[in-house]
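What follows is one chain in structure tokens, specifically the form predicted on its own.
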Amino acid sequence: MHYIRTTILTLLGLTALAVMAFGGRSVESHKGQVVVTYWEKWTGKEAEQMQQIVNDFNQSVGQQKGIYVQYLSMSSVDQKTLVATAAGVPPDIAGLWNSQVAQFATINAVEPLDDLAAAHGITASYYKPVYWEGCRFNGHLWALISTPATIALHYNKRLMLERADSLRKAGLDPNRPPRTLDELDRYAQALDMVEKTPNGQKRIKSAGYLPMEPSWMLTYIPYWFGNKLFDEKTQKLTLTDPDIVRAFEWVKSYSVRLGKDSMTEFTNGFGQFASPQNPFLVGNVVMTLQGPWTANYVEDLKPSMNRWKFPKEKEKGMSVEERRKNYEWGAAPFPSAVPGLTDVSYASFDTLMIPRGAKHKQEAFEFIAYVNRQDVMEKLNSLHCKNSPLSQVSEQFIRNHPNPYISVFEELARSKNARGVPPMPIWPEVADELGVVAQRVYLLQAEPKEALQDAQNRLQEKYETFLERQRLRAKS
């Protein structure tokens, strides 16, 4: 069995450390303990921070209960987990994404957690509803959460004040963010800095807002237009509904107003999100749609934005409101296109799942339950600069969080208008297709209605084929 496990791990391209996770040396060094293998996707600081949580467990609950968690960071963790599970040598815990809950549950790749969670007192009331529902599919619980997030409008307060005259001329207030989508568009246009080249072309120096920055958020833009993307009752995608067409028409409007070529040239100069050339950090865009982790990236890549008025050390003991005054940026709910539809957000999360056939389910869940303890969850999500998925949140978590706007993300997570991924097993494929639609629309290569109709036809057919295959497998 050791040979088979080592061979599978080698085929997966894992490191020697991974082989040790299954091999004799690691087990020998923890005699009397059950070794729980945990595969996770994070790298860099996020991986190191999760290692802190693993170490805390091993030195406390794990030591008391004879459990040792062996943690391994890796790329393509979803694919490697599926391969290892199919081969009968899965890890005991896999750190995956919310988009894979329905997918992995449907293909019988993970274990249901209902009984284990109930035995540890983890029920619906323990979680914010949007996150609890995201962990469930077809009446069962398949995952719990490590780190969650909601997304919100981030805006550069300093740049808004520097361009106050332009905002006031448009009848807008430079001291607050937009509250409706119409206002967002007006703020964006007033904040744009565009010049004409000698040949009469537009050259964008700075944009107030761009829907495609970042592009991965475009998949969920229909939430702010009042659509859920998928009808659970009919099991039909809703990509051709008028409000979704309207959402993509809105994306297109920015390309039309700024000019496709000018905008493409402008965005081609953007740096990666996790780099000092991040367009929000360098002022290329004044407003952007992002998650609470932004505060950590600002601190790492452009700390001056977190020290606008005074040195950071002075923040100790200050109220949240006082701390916010020291930040050049702010965060607020992204405005909706629908009157009366407020506090809309996409709620994402990282999951902890137990792959089908895992050897140490009980012990694996001891670690998952530990991560979901309020004190541990708040420590992890403070380190990762995210909100909490739990219904109860301490005042200390809010007051000392590295993001002084974390209460904005907490309130969005509690909102009845917070939305997760649609509960359909092929959602990762749908999301990829919608990303292509968004790109074609903002490059003016396709009309929104036609592009969405094509996507609807292809994806609905794929989904129905997938369901039929699952029915045939169930019968065999």
Contents of the next structure:
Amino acid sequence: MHYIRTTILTLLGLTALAVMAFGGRSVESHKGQVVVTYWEKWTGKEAEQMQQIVNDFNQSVGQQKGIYVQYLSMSSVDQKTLVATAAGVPPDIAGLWNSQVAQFATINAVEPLDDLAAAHGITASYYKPVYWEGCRFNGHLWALISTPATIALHYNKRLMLERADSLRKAGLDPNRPPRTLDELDRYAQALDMVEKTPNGQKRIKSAGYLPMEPSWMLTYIPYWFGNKLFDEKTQKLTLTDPDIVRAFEWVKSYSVRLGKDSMTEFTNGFGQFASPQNPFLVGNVVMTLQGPWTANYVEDLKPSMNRWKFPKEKEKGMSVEERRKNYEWGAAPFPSAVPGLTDVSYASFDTLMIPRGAKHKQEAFEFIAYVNRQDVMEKLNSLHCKNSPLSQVSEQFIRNHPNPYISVFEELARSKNARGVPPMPIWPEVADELGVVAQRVYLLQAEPKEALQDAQNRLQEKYETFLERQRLRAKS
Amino acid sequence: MTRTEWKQIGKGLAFCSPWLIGFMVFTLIPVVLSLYYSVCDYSLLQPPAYIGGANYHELLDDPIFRKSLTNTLLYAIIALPAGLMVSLGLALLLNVKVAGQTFYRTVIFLPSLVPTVASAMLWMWLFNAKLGLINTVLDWLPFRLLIAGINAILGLVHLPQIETPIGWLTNPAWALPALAFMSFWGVGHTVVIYLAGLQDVPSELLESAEIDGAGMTRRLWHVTLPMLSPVIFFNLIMAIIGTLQVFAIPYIMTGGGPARATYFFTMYLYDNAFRYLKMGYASAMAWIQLLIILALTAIAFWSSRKWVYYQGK
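Having displayed the form predicted on its own, please output the structure of the form predicted together with its partner chain.
Full assembly next; the chain just shown is listed first.
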């Protein structure tokens, strides 16, 4: 008995010693430096690339100004930031998403950055308007950007040439992408490869285009039909506007044309976006709506698509136009449904925000300002394969960018028809609901008008309740 | 009470204190606070503002709340009895003394050791309509004939036919049953509990029944099951709690889709709390969930008087 007790006590003692010796530390020791904690969402390669930027800062500006940025990559960074902020121990910088700017600003989860940005010369003219507006809510600046993106039509040039006969038969040019939505539908139909099974069923082998691939873009389809989803002046959602109904009718038209069951059977076999079974990479779909990061994913998952005509090394010193010839795929603005409405895109971005109660706001902003320096921003977004949020972009950035079509995304980001998420604090809930509307529509479970009416009624009521409660809070 | 007794109580409490403090800080206080938050508008970073029963009232009018509740109950109706029967059946088979008994027991228990995320990923491939193993097997001639037979019967009674290949996770009609079917994957723990219970069935009763001429089925029905009923009751209670709180597997495999066909109560609760930042609303949902589980558990306890037999009584 005595021995058992001694053993247990010794083990407990050793555990305690081990915890003291190797357990958690509040911060690394950086004598004379202010340690800024930075939590970010990225994992894998993207996390390492941001780590490079952090290291650059720590070795340059950080050293001069006595700041050390401690970078921590994690999943569910938004939830962890929120809980830590509520507990009074937030990170100094949090890397969140654009849809959270209004949401976090409304509940007072982040610090306004107006004064800090102005002191560093970061004003509206420094950014492309769509991104600057996306960082603002209720007259204040709440975030700055780390990596932004716009989305565009990606098309497989090789498959278009392979199916050139059917394109020509439909009076379409296999050497260029569609320019109007009507043309996109005709291209899609001409590029479809459908066969009949012995029992007379339709089996899709490859589709020209599917609006639901990838499904996460469906929420923003109304932008290409000329609608903003939300009227800021009246504070009303516009989900039942004829443009949006038309947008979802268009989504439905693909299920009707291809047959819901055949289409579901076909899409069932699709792999995930970041996998070698990505439907665009394996040729399941010839055209898709994607962001500039596609070039990086192709490079990782199917590098042959980035080396169509000659080895990569030969690209050095070539013009962008020449480089593009080496890519099996191309990118162009996604065509709009409205005549005259050009260069429409959804502009998304990753943000850098300072949570409320952060201990080192000034120092945190030093890092945010560093990331927003043109050279640093271009380095980061070349690594992440995205465009720049800044109004000034160097020629080098366009020429050396891993995506030879980056100028397409740059132009889209500058367009007056580029739109971010609607500035409403309950947007995450609205976006989820619109995703379900799209699913109901393409599964032919509901008519677009009916599904949108349901969503409009429910969400508008939720939003009004939310606003009313915020007003009551403000009064008390 | 004497001084020594007080001292002993003090010592007892001191030894219990790590648990007591842990229970108070991490369970009791949050539970009490969640009750308060359920009558507040609360977003974690703004102070809670009292709004009375508004959250509960709003929930009653919320079609997604109703949809998630219906989905959860449907899932429970399929997964709970089927899970109990499958695990009991397996336990009875594994209790038969045959060569390799330990090996079979290990094989049945093994899936319970696979982490949830890994199981989910594995089953996503198994359920893949085009490339998945399940549909590949169903495409074999005997199964094709079986499905054709079922379709013929369904056609006679004017019910929708089974379309092949089945979109297990992408067809709203199949997604929920598919998840319920998948829940059998983790029955290993329940099987082990049943097996332990089966060792406690008095052999003299089984022998008496056998001498009296009772066959295997009658021995099972009249001796084994009544003697096992406390274990079945325990597993039933655990299954009620487990199935009504289903979250991780559907969250990973379907994200609640397609078209909310597998959007369960706990997923909506989670979304409200951590994605829409409506902690008050989520707290009200949690209390409703607690009340539902409590009510179902109470019904199970009430009914247990009629079908649960304890050896000591």
